[in-house]
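Consider the single chain below, provided in structure tokens and representing the form predicted on its own.
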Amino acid sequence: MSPSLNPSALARLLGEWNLGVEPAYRELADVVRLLVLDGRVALDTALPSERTLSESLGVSRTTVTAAYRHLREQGFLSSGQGSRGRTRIPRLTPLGTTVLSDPGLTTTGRTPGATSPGLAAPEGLIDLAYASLPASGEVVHRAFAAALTELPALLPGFGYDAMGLLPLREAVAARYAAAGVPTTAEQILVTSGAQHALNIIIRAVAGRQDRVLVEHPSYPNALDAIRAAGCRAIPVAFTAAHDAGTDRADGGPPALAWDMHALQATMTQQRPTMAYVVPDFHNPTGQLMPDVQRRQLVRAAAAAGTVLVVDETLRELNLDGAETSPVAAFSPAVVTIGSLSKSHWGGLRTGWIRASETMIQRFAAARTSLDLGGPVMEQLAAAHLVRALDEPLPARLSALRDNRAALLELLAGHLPGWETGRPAGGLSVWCRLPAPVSTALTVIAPDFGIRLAAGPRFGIGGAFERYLRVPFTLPPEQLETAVLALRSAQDRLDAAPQLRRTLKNAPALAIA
């Protein structure tokens, strides 16, 4: 039998909600939505009737009716018999339509307003939770057209290949060789994206309760994969650039940098089984690790017996032309993850692992418990894209530079209290907020037409409430709309400190 919530119980959960800053129905809907997303009100729970709740809260029935209607419009409340709607989470079907989530799902440990896999953004909402680009259309289409002509030759075979198609592995190996890292096809394992690659690696090298070193902040889905495997994430915080001896030349707020002393000490003392790092335009900070630190990192991992896993998904998005060597150039023991998702299109779902032949065989064996290989058609197309990887990049990088400049100018003009470093590449800006309001901003952002990924989503233990990742993947006119919405959302929080304190306590949703 599905649960129901009586009005007095809901009133206790709501606490102090009617602050008079916004219309009462909006404030009521905000807090109910938070309770659902926070897991304090379970999904498929029948809310009190409009009449009984209005009596319990001491507000007009019109206020409750409007709040329930607002929740239904957002997809958080079903249209039940009378006014007894049941709590839901909006989701996205494969066709892109918003549906209600399955009863019984929980949302504990997620952040309101951020995007989870499959969670729909209502029409007209600007989505800043994703840091991804649209497809490099003509290039991708041409690759699939070529793949279609090559497919018939492969049809007599079984279509299963845990290593991946040889032409694609050869193309990826050639890219590494051209970058100064001699590589053969036998050192490449094709995967269904970078996240799939990381899951395979963790399954092969780390067991439950094993320590995995991570940067702090780090890529949220990587943290999820480490937790899901039962491993213990050991975070190492970034430091201010001046602490690392690399002050910013423009006199702006100090950028973040890798704390090599802390990384080396953690490896020496904790002896983690594995380390996961993003040295190329780090997600979310956008920082680029210098070669001298790459050498230090490799040596520290070797001394500790730690498998060093390097995520190079963003390496091609080099906006300022800085030159660094792939980390694998400093040691044959490095395990590298690559992908076409950021350089070409996330919808390709094609990635790879580069490692020694021995490790690749180990990963291939671990992979068979997850799947038997990737889609053949996509791999044929990916081989064409990898061989011509540089073709779409100049135009994409030029657009990203313009977007980055526009976003930084907009943030400086409309949100001068936010500290924003200038990323050397990648897709986003890591902003330091003037107050710990990241989750609160994320909760109310949809009311202003935007969707965000809260700072704590990138950390462990609730860290980064003073930070927000803002992608510059949208064109300048949309970025302007988004920044103006951020300004309005912050103004609302500034006018309602109690609301800010209430919303701060929500943990984070998964994002992409």
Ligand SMILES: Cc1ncc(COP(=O)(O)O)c(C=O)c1O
Contents of the next structure:
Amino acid sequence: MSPSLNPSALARLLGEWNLGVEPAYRELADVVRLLVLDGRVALDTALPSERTLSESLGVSRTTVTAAYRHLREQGFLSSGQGSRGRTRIPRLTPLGTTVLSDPGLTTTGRTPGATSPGLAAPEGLIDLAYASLPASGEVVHRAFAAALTELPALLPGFGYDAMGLLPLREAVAARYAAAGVPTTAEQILVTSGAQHALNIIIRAVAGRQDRVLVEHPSYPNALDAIRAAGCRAIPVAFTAAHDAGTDRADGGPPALAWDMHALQATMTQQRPTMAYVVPDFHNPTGQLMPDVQRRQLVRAAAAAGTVLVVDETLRELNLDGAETSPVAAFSPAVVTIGSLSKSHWGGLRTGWIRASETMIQRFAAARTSLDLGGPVMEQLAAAHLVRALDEPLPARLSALRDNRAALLELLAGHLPGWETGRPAGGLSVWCRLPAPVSTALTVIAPDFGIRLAAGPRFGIGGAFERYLRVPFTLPPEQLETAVLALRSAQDRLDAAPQLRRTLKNAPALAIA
Ligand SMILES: Cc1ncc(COP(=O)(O)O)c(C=O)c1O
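Moving from the form predicted on its own, what structure would you give for the form predicted in complex with the ligand?
Below, the chain from earlier opens the complete complex, with every other chain and molecule after it.
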């Protein structure tokens, strides 16, 4: 059954929404919209009736009626006749349709500009909330065609395998061995993507109230997984690169860097059960951890008895050819998460965990309460993809480099007050804004044709109001439209400082 919100619960979530800056209906609609965008009010939730909400908020029924109408017009509320409206996110064109000029797209029957069912994203809205790419279409399609011919041989079996299909595990293990990390198939557990892998690991090693060290900012879904497991996330902030002795050579604004002193001190003092880090083109900052720090990290975790979990989901998106060793090269105790989502396609839902055999057995046992193994066809196809993992990368990286250059130029030209740095890889730029307006920008963004993920989604306790992640997954023409929209949205906030304050006070800043 779909959830519903009672008026007092919604009133609590709304907090102090009515600051008298804009018409009340508008302020109410803006804050509800933010709650939906931020995930604090789940999709398909029935909002209270106009009468009960107006009573609960102490405002006129006309105000609530107008606010709901506004939300309906913007696509954030369903328009069921007579029934209570349910929360929605406006349908957006999936990024995958027009993002990169990937020759494979047309072979899968998807044409630029077409919409495919299911994935969120516009009637007209450009989606900057996701940092994902369309499929390496032709390569993926070919792998599935090959998998189909191999399927009959497996049909006599039961089809269940909590570890994953052996040919895929062998292919992943061989890939690690080639990267200088000797690995056997028994050290690989196949998962339904990196997010699934993280959930399995948390389930196996961390209990309620256990401390889990995280970078701050970090990948929002990882923070959500840690929080959902009842663990306590212990954030360690990044520092400016010059403080860490890795200043930028090109004279641009200082990049962020891992604060090794803080990481080591936190490990020593807090002795977290687990640490979750993304050293390869970190999401959202795009930073790459140098080998010397990888070694320090491994040592600190070992000394503290902390299970070090390294998420390598973005490792293949190495735009400038930087050379680093996988963290697992520095210690057999490291638990590594990998995925095909960024190199090939998120729709494959295929990833893996690499760890010691003993740990892998623990993960396999923990998994069975979540699922009983991955789908066979996907794994057969994934085995082909992993064996030729580099095949789609040159075209993908080349398009991303062009997009990154275009985005940085556009931001410098239209939003000169935004500090951007230059990520060495990954899919996004972590922008420092001249004022703490990230949530306010996110709330008004749909009015300007774009959808954003507010900086605080990447932090704990409302941090990162001064930051916005801007992906460079779109082609330059669309990035130009998006950056001009960002500029217009910022101009609107600059022209109405009161509005900025109202939206900043919106209650949905924290995700933990
Ligand atoms: C750091 C990081 N980890 C995990 C994921 C999720 O990966 P998957 O699609 O394999 O679950 C992402 C996706 O953006 C990510 O950036």
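Residue numbers count along the first chain shown, from 1. Keep in mind that this is a model prediction, so the values were computed, not measured. The term rigid core refers to the most C-alpha atoms you can superpose between the two forms while keeping them within 1.5 Å.
With the core superposed, V59 shows a C-alpha displacement of at least 2 Å between the two forms. In this overlay on the rigid core, Y68 has a C-alpha that sits 2 Å or more away from its partner position between the two forms.
Relative to the superposed rigid core, the position of the CA of A489 differs between the two forms by less than 2 Å.
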